[in-house]
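The data below hold one chain only, encoded as structure tokens and taken in the form predicted on its own.
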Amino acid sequence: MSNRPLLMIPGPIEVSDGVSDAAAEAPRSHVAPDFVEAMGGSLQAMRHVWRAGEDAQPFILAGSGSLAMDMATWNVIEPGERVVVVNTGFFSDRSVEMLHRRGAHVTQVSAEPGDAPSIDAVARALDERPTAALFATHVDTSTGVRLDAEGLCRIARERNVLTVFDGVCATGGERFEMDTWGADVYLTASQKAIGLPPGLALLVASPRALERRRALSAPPPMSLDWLEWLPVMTAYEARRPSYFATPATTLVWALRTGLDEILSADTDPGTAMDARVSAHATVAGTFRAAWRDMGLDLVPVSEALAANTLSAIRYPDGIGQELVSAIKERGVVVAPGLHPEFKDRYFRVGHMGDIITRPADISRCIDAVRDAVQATRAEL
């Protein structure tokens, strides 16, 4: 067993040897032919991973998931417009703040931490007043709650409302059918189920979302503006170098490898994505069975709401944050709670990306948690 601690937080995550090797290569010029090929191929592969149509537009930018969230907010919302936010945790709160800074009027549809509002409750909120967009966090990293994205897309499309999904802790690990469901924006960051180190903001916008940007009277800041980046993405996909701002060339080089690994299960991209999502679900089931065996309860109130990319786990009675330290002493790094209302009452384990291909490391993580739980219980 390696002496290096096993990183099992919900991002950044362990990466594959192939991605690690690609990320360790010397930087390339952003106009070098091999980089142009990597960038163009990554844009094309994103459509497959996102299950987006050929007319959807991928964007690859240097930045965090929060940058992708800001970019989505500023490109589809006009100041003064009403937006409905489905709030399931810390990152939903961040989305609300970003919308307020854009000047939107925000209506939140919330539930108790660990739960999710019903589709009917969201539909009623949409019907109250004219609404420009519905924002939702597919999986909120702070609670491990996964929303019914398909149902939200359906009620929004019925009302001609744009949909924007924060998929930071979901993309590549949870089922999302961007084209079939009619979603308008799906965004993520490189350090989650995409399987890379941190540093890339990734999103795909529908034609309807792009038309919305073109119709805005109040443009976004230049560095966030889709219309500044669109010619660059179009050029790279056509295998021509372009420039607006310097891309993160080393990370894009690694992205090409990471996306290829995600799609490697089958020559048909749709089948490959089905396999990838199914593998995440299988591994999540293994972790959930282990938590039950240890007598640990999840934060999500039902298994139907529990994400396949991470587990948010309540501390056992009488045990608190010392459990995280005890797990680390056993060679595995997990994350403490994040939701401000009860962050001292639970911890989080990430299980997304390359880790789903490593049964020995999955067992190593489960054993470390089990040993730590037993040891801390014995000390009570």
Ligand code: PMP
Contents of the next structure:
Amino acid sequence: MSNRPLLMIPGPIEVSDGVSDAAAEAPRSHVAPDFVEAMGGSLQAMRHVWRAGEDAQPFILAGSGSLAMDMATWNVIEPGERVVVVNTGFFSDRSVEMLHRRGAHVTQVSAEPGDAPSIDAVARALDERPTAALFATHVDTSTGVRLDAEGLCRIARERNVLTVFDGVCATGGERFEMDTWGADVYLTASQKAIGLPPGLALLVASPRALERRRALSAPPPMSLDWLEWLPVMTAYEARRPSYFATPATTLVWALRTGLDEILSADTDPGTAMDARVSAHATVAGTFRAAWRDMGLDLVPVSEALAANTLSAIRYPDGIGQELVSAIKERGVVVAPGLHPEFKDRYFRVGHMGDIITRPADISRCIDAVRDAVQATRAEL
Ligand code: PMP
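Any chance you could show the form predicted in complex with the ligand after that form predicted on its own?
The next block holds the full complex; its first chain is the one shown before.
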């Protein structure tokens, strides 16, 4: 075992040896035949991982999850339009700010931190006034709350409202059926449950979402504009090189490996994704049982709301951020709280991506937390 601490924050995460080796290769040209194959194959594989239809359009961009959020915002919303945002925490707040900067009129449907608004409450907000889109954070990394994305898609589709899901802490670790549920944008970043280092913004847009872009009265900033990127993505998928702005060739090379690893669980991509999500759910269950055993409470108010991809855990009575340092002294890096209203009262442990295949590292993390909790309690 290396002396490097085990990285258990909710992204960036530990990556597989295959992904790490691919990411360590010398950079390729963006027009090299093997790169064209990696990019084209990754675009195709994304449709499987997103459970999207053939008519949906994947985009692979150099950038962060925030860039993907801005891109979605700028391509589907016109200034002056109304958007309903389901607000579950820090990243929903960011989405609201982006929408405001786009000139949207935002109505927020919120709940207490750790809880989620009911589907009925969101439906009522949609019915108040004509609404262009519903934005939601599939898993909010600041609370560990997972929304009922399927239910949200249903009420939005019934009302002909576009849906945009921030899947940055979810895609590849939580169930999401883009085609069957009729979602319009599902976006993520590479450093989370997809299992890569940071640096890629990944999203899939439905034909309806692309139609919205085509109907905008003014184009988005050039580097965010789907219509600039569309011919590039189409060309690569047809195994032809193309250029609008230089892709992150090394990361795309690693992406091909990472997506193949995800889909290699079964010859049928749907079965492979089911296996991937249920493996994340099983590991999340192991972590939650360990937290319970240590007498620790979760931030999500019910098991049903608790994400597969991370745990947000309240500090034991009398203990605060020193617990995060004590865990680090035991060789494991976890994250402090993030939600502005109570970030000093909890910490977060990521359990997504390759870690789900590493029982020894899962035990190492749990043991480090248990030992740190016991030691800090003993000092009280
Ligand atoms: N949304 C969610 C749910 C996230 O967890 C994050 C990152 N933690 C982001 C958006 C922003 O992603 P990035 O840091 O890659 O910009």
